[in-house]
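Take a look at this single chain in structure tokens; it is the form predicted on its own.
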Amino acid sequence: MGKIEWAMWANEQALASGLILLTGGIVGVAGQFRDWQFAAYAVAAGVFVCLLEYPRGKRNKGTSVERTGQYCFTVCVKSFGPLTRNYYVRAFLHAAICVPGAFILATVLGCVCLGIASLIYLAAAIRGEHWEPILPREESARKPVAESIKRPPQNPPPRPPAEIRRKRAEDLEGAAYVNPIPITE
């Protein structure tokens, strides 16, 4: 069995919880709930969490797929250095951010989800994982495509075996493809 990369799960959970926190904050502010100031905080916290968690980290296996448009966010997150690379810092940051969201009903779900993401980040940090940015690959590193792959096949399938296809056209009898299965009517 393979080793679980907890940081990948924490990233997805934290991004979803940031969106939920943002949505709950908008509902709380628009509805003028009692203590709606906590909802306004949740809007700001949700935006911050989404900006922090939008760039995916590189997986250990190397099969990382970046999100659309994540490069500019990656540069911003990478510029903070060890504060954003260390998952202990992220775990405690998310735990601290989610506490004020528990005081108003509209943001409780986002708060709980962010707390779960904090626990998953803590598990990732204990296992020694850290955030590495996915940087764009150089296009020159790609292997050139062979000429035969660029051209489509000339004859439709089923194609005869290669040794039969290479026979000369001068010998029409020898060049003809013989069906090994006799056809009986």
The other form holds:
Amino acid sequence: MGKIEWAMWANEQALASGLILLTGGIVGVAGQFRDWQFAAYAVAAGVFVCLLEYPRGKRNKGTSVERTGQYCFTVCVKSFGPLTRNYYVRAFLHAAICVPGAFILATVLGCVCLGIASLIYLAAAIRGEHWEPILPREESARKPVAESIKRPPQNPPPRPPAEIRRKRAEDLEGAAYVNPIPITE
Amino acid sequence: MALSLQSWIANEGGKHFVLLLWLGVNTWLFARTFLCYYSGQHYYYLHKMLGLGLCISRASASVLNLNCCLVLLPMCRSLFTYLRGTHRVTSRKARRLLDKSKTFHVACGVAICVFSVVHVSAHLANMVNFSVRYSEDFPLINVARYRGEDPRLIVLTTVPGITGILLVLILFLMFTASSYCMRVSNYEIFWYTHNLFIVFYVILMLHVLGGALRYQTNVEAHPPGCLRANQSSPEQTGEESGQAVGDGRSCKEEAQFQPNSPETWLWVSGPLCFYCAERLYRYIRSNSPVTIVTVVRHPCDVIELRMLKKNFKAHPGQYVVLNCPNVSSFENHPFTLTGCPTEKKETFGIHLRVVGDWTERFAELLLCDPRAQSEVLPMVPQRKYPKLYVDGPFGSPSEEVFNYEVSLCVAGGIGVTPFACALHTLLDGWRHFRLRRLYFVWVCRELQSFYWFAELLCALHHKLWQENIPDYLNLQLYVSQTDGLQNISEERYMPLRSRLLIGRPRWKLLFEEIGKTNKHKRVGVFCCGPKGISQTLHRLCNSDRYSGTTFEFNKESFS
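Could I have the structure of this protein in the form predicted together with its partner chain, to go alongside the form predicted on its own above?
In what comes next, the whole complex appears, and the chain from above leads the way.
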């Protein structure tokens, strides 16, 4: 029921997969196992994927929660324009990045997880979602304070002269008035 | 606001004690298993082949066993409701710990993820070592079939390998869908992926059946490191742990190995059966039909629903979970009860605010009769209300309002619902509760929201004045939107009119006032509202109180 935004889940998955790829790559390089060059590639690929996926996109409905300190990443990712806006590009990019991870054991898991993330991105792209940057809202929500509040009037408002204002005993009817706001406790 | 040790211990002490206990048990288990494999005689040869990877992977596996066992227990909500409601757990401090069950579940879940990463990384190193350091001397402890076998093949052709990969994938799906952001925006994804836990546990029990790691059974007859017929001196190892018992002695017989007996099922099967039994119990209990008696529309998009169900008993502060198949077959939404069944009145009620898709559709189905002019729509024979299933009631921290001598209840907007139920209960009788003074602060954005419970508040106020205890209930209503002149103009709501304040409450002053008039007492603070308010109140409860009053913070939380 309701519209599910697959892209948000795909983003979480891709970020986690980037970290898994990075960890697998570090294990592979540290152990100096055979074909450790693939592990070195995985470290670089993992870092790239994490940087790309760190800024969260804006939700269609409702408030978007930013990740801590994501503003500078948002600016970088936004500068690539349609390449990062479009989820088809991201889906194929992740699918391409994950393939070399399948060659050594240390990075196989990162490859599979990134592959799943790429599939979810494809699903999101087919449903027509795209990435919108979360930019800070301008502070124009408050009504601007009128200038006159800073310069109160120097003179009382104009009134008729005192003789006319004084209440006369013979004109009691004219002196009465009705309170516009009812007096209650 | 200086942090006060006494206040901090009163509020946070119990939680942190349990956390330290849990960390201690995890650390002890990790250390014990690590040492068993590092210097144990049964694993001497295996350790020589695999090195530290063996110890780390087995130690993290034992921690994973413990956490997979513990992670299910906090989610047994019916059990906790029973413990809370019947006061089987007699100490209020212990009952407050039950409030933190979801936090404990998250902590165990995070521990599972972290130790899975450690476990998998260690096993990756093990796979490569199995392949590179294939042992011709002791062929039984090998998992690889020949020296230099591709480690990926080792993983894909053994039961622990394949099940391990599946477990990581399921854990990956569950973990990525559980962040706060996902739960708030796409709850369905979170719920459906989290229900994969049953597949996770089944595969987990298969994972340990592979019998890949073997231990030596005849340590006395063949002390590890002993001289064998075709050797002249013990093998030189660089590690300290290689101090084998049998260095220099000759072996009586060949080493014999047996696979480790799987112990995961010992840890996991108990809680798993318990949790499945609880789900089954909840399903059976929620399958009996519920009759909708009244639907009332209130201002600011709130609908009151009164229902009838056989054998339904609830305490004030508890919540129920609604499922309406006409709206969505699988979605369940929690709502706090605003009216509990009593001897005089058998119906129970909820107030629901129309905010998202589900509530919009549900409201449409309830109010679909356009010909009805009045706001109250009584049950008419031909009227077809949608079928509704109610699961619950479940316990919540707000049940403790009556167990303090002085309570402060702070409600934000629709968060007033748990306290409304408590006020209804006070209307029936207050003498048998421990509560002697209730401070009730209700903050709303719009004035119209107060009309949801204006009748109830005025009725309670009158009753307490009649019984000559006017200071039992101290009411403060705040309208946080300060535009325009706002006032409650109805004559019958006069008590509310004078207690209406424009603007946000000043919590520090409120706490000081409550502290001065209730010196050296323990005040229960209950908050149900936006995060900003609850964080401020929590901080104030932990800070220094010069009047000797202790404020205990209890928070209601959803999602």
